[in-house]
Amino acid sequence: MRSDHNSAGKNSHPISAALPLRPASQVMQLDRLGSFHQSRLSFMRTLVRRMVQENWQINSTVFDLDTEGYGTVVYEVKAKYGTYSYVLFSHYLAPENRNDRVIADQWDLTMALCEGTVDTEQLAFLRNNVPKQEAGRVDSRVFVLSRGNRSGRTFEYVVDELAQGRQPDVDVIAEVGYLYRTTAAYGSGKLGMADWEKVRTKHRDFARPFAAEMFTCFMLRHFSLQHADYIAAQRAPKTAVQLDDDIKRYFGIGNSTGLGMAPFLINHPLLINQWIEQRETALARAKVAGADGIDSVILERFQIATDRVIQHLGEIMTGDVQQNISNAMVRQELQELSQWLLDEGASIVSSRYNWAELAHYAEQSWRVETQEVINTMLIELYPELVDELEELMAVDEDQHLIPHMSLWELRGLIEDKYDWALAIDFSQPDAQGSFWYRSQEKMEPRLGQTHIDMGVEKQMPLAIGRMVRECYNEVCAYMVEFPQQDVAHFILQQPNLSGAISRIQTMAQSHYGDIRENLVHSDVLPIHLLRCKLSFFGVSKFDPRSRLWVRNTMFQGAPLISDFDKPFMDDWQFPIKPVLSKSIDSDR
């Protein structure tokens, strides 16, 4: 982390040179996919600025509960180009109806995201339809179908602490994070919904992808926290209090993730090379921005955001033993750094140092998670260079056939942009050691061993990197024959390839393209899938519960919707316990 290197002869520009993007032999392996963490243009942090910047106006038009906390609410959403419902229903769960798979049939609550206003009518016909949740049908006024169960642990701590007028122990809230915890959210035209078409073009306020899912666990987390004080204030009116607020803002909303969302990112390449693309061009410009050097502000700033991932990664609790040791590393690297930055300030400033030397130091000398934490928070500092690219998440997926294309240029392309896929041996018995499938019983897909687990013959195709070499052997082969001939000609031949190629070929034109994995391997490991994709969405705090799926929590830190009219600084990421009023404090 030498600080004695003089930057002149650079750019003065800080975003007028070409882009230094890292390699996608870089950035698309596994392991450093799965070491990705929320960024500004993660689609909560995008979804919370935007509600903040235009000052959407969320208030209760029915809040109809029992003493009890069961019944109907619905929420009216004023945003900037539009007016929506988020209609609620609370039930009452007996404890062996309980269940957290997507095999349930009962929920404590029940949500719909609707366009427009609710009506008596249709309040009805969601009343009879969401709480069936995929056994019911609804219309192309929703956008939204979700479920949420109460923790545990934490929700009815919290309702008995306030009932008896004390606001609950911010170490235990710490512990879980959350006071409801979200099961599925639908949405993309599934069970009569609203398609992405519908809500992309005629409803601008959710026309980013994901927005309108996200949008709805935000409302689940709002809803959560009002409904832990109704219940308090109805059990006990003369002793109860509310929440604290900086408590609330501590709340997020609880996820678990397994297997289910790790096909996403096989079946949709080119929005999951958009959504890198623009996080790597964020990381780019982040360090051209510092090329000249850094001044005084903005290492201070970055000495902060250090110290509180340090406190953030200390504060995770997980029974997870690797998880464990993996963020103990990562601090122990982080407090290195958070050293060197407290001892060598002045001259880090005076020499000019920059932020891709720092970078280039992490991935000689540090692990790949704190290489990505590094990255994260470079990104946070410069969301004037930063915050645009959140308009360029989306993208057309269409994958299309070249046909004229000769087989000579196929195969090079093959052996240009897919030579880490050549380069693994599937003869061996490990390389196919693994298989996809999906369960009839769970209605999730599921990881099976090749010679142990039946149903090898029904696997979903998301080995690409096998595919590919079949492929290419079957291109190879054919042009020995036929060398002069193009991909129409191979297709009529091989019309089974016909995906395959196409897939190549549009792929072989992104930036970053599929993620170079084996994923069949015996020893693959489908988390860093998951983790990779929910950084993009924006939660925060792993959990892994095995290789197969992880808790994790969503908006935890994020800003409550009276916090809307408020300035507002966009820096909840890496949440850490809020340090409450010493009036607060000695209540307990």
The other form holds:
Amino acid sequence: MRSDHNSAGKNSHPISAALPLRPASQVMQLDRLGSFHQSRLSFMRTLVRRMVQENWQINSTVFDLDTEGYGTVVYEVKAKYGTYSYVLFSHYLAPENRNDRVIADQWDLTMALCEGTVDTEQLAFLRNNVPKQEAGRVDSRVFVLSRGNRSGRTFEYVVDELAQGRQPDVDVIAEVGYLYRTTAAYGSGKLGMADWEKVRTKHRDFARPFAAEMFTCFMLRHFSLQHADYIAAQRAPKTAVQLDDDIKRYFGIGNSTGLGMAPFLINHPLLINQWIEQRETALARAKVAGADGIDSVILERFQIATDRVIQHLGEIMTGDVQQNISNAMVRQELQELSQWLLDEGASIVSSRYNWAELAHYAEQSWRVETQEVINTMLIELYPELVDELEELMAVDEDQHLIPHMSLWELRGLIEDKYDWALAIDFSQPDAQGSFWYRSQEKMEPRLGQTHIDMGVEKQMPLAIGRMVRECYNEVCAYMVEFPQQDVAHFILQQPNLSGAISRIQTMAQSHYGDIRENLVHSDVLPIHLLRCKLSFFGVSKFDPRSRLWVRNTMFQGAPLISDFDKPFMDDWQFPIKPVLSKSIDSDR
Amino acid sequence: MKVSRNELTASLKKAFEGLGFSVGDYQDAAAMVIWSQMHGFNGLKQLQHALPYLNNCLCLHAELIRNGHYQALLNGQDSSILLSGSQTVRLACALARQYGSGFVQLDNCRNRRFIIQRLVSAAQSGCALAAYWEQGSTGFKVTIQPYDKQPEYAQYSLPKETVNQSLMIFSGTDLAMVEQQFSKQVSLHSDPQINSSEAMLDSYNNSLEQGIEIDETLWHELDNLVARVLVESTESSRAGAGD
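If the structure you just shared is the form predicted alone, then what does the corresponding form predicted together with its partner chain look like?
Now the complete complex, all chains and molecules, led by this one.
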């Protein structure tokens, strides 16, 4: 094991100090993208850093709840550049109406994040519309509309325990990880809300991708903790206690994510490229930082992080057999790593072993999931090299066709950048065994089976590989007669291919390009798409419910609002159960 | 009612898809309508007038009639600029790149004012452009410098009414060259009435800040077109969402 590690790096191929970014052929494989974890560049992490560093002041100006906890709450948020209002309505919801799907029409909580302060008139307007969610309308003063449902497993349990003067059992909390889960957070102009461009240009506090949406979920977490305390106190004013702060930090917000996120990734290829490029830049910087050897302090932090991930993965409860197997195998491989770090720490430092060698060994020996855990941990070690990249996560999704490009050049681009698409044999029945469509039910994206389900003629254009293949075939056929012609003349003959050509030409100029997967294959795993995007959001504890949707936890382990003015370590990645003081444990 | 730009874009893309537009076409068409509306050119009203026609015709594009050294003639086949505008401007830009300047005439086309957004978009790749068309007793001229975001839009009184349904696109590496080309083809004798860039920008910023006003009837018409791309929901189709 020891010598394996050392020899893997030293004897295979030399690794230069100035590491290039990993190639698209490696990174853009769907199973790898689906193995990404939260990193320092994830939007929850960058939001929390900003809130703490700028010491945002968040206080409730309205807390109008009845004894059961139903009513209205308004929080005033004073950030660095502006003031905002987070408006929340708490409603009674019969258990049989609690549904996490997009098609639901009632929720326990509904919320809106608004610019400025909210007056009585606006509050009445919001009260009339926010609880309806997609069935209502808001205006451009609103950034985000969201909703949440209680956890059937934890909410009542926690309130009961608090009401009886006890802290809840951390093991019970660990099974779920949250009191409420959000089922949607709409922004970017949906339902009459402010456009992203308005938010980006006018409200610097939220001028990063999904910052306002993440903040809405962070505030839901804050309310959920307050809510449990409040209801317990209402039920048993004489005996109730408040949740311990360490337990509070261990609560996140649950999230259910389904297929709706998948089309977003395919329809925003430049944005996804940008995110991945920054993450890969962070990884390359981390590897370069350790190129001349790893010092003992950094190595010790890496050892602690490894053990923490092992514990984190061991605490994840999921009914998904494959995820359990995967978690167990990653833990096993990380335990090998941990043991090696323990045994060889001194020689690792003295031999000037470096991170590139470890990454190379992991690629040769361990699962993709383990490789990406290690990469995430490496990024975590160098905040001074990584954190500035958070400002580069936004990009305009603007695809441009280059009309004067020769068809020779276009054909060469396709062969070079889309070789993966040309390698797919679309004549095989399985290669087109699925199709994506929008349902009449709230336009919910769904995945159908070709020749079985209705609607193939209305499928969404998400099969990028097939689109490229069709374009390539037409270009080649046209070039037989007009070999010297340009794209402008070609699209006079084939106008329906202008979208494909715009995408090919645009993405060919990006570093990572399109996701390299046939998304209409019978066996496609959309869950990898969801998980990729969720990792950039910063969620943890992936709990797949099928190949089409996944539960996860947001902000678990993150600081509380009351922590904002305290020293901040920014190390809440891979949350683990808190170790409580003896007095709290004995109270139970 | 008011809608956001993103919301309107999403709705328009799906509505054009429902009309049979292909991927590139519906993206371009949505961009043309939105730009026109946000910059004060009543894009939604134009669209409302065009919808009955678009709803009852095939999605025809421009057809190449003649291809000269640096110029080309296209037949718009009585179709909308929403379908043939991109092809026309792209051809003009390709000719300019190859020959230093280009001239494309698109005959027999509708909804010509939508072309402005295509000019703005093409200018971002370094092309200078001018467009000219006549309607009734007015001549319309749009010019834009390479990389500019705001075009100049001018209207001229014509000595007599015309039923001409052509659109001319002039292209080059700089606007002086384009104007030279233009003056060889078109003679305008009246003083222009110019829409200021400031007014366009104010209109845009106001739409972004306050939202875009849309007639509810048109919004519902768009909804009906969007419904064409949706698939009926059944118990079995719910399995395709993870149930």
